[in-house]
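This document starts with one chain, in the form predicted alone, laid out as structure tokens.
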Amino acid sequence: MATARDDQVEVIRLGRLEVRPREFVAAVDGRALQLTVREFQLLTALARRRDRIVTRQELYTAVWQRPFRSHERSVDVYVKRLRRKLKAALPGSELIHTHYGFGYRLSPSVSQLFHTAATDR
């Protein structure tokens, strides 16, 4: 993960995707993505945990800043929306990977079918 900090500027790069949390900007090849506030917060939460499986509970708490309820599906809805927008901006790429029973992972690598020590849960 390439993260640069200079005068409070945080830049997270994941291939052609760049996320600037303090500026509320996510861009692909320099073109800003049109994301809602929640989509941007979700992308930032995943990007800050790049290559790690992040639970739905952890994402919900980070983005909505409320206690997670087991029946809550907001994370899944927003992951679906974010995936759609990322696929449109990066055709042929799959950045958000689902790990059933565990959570989601943002990574340019191929999703692993099963949790292993390499997924760093």
The other form holds:
2 protein chains.
Amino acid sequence: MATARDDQVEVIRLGRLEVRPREFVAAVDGRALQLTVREFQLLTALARRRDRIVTRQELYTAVWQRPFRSHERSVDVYVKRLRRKLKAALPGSELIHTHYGFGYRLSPSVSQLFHTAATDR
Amino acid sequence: MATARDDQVEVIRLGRLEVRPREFVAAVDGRALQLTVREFQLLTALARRRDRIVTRQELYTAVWQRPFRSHERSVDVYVKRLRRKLKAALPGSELIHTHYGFGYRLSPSVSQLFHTAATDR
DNA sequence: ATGGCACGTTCACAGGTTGTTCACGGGATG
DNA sequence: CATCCCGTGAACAACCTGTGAACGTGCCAT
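Having looked at the form predicted alone, could you now put up the form predicted together with the DNA?
So here's everything in the complex, that chain up top.
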């Protein structure tokens, strides 16, 4: 748990993407993205867990702050909308990765830890 | 800068293989394996029981969480798939050992010190 | 008040991926 | 050598995710 003073300067950088949760701003190359409240909250939740696989349940309770139901699709819908805006701001980038059966992961690029060596699938 | 709570990060190391159950990651030399949910669960179950002979029944109930039937072959099928991916990541290695009539054992290297007398079954 | 608009939520469908089961045959054991 | 165990490929079922779109709500300007 960070102190209040730390929160004031919370800045998450992922390559050219920068998220400032306390200022309600997400920007690429210093240019702010036009996000809705939910989109921004989801991006923040992902950014705070960068380079980790995060389950839909964890994302849902973090953003929506209510019990997660297994058939809930809201996270998927907002991941799709986020991807669209991120792609528009960073063409050719792939920030939000899907881990089939596990969840999503936000990473600036194809990180070394998750480098896909398996070509036999 | 240290991690907040190291005791909450379960990490199982077996030679060059590393399993992090709570992060949904299994890696060889820091490179993540591309595993499905079942494959990952089975590897985790084996890793948590490393260097021990584990019966199919124990593995099955640990992963599938339902009663084991004697003719059940799911464990075998997933051991095969796991071996294939482990072999691709660690050529020449033999991590999952078969103990005929007893079960499987996950060990970092080949050791022949497992010859049970099996006098009491 | 009325209409337009932006947003959040939910649903339904399609396609692809994964899980489960079966059958066959090779191999280990005593 | 007889028996049982295990490896393996394949087929099908079940599940997961991407996606478009409909619906309801609240806000704002007219």
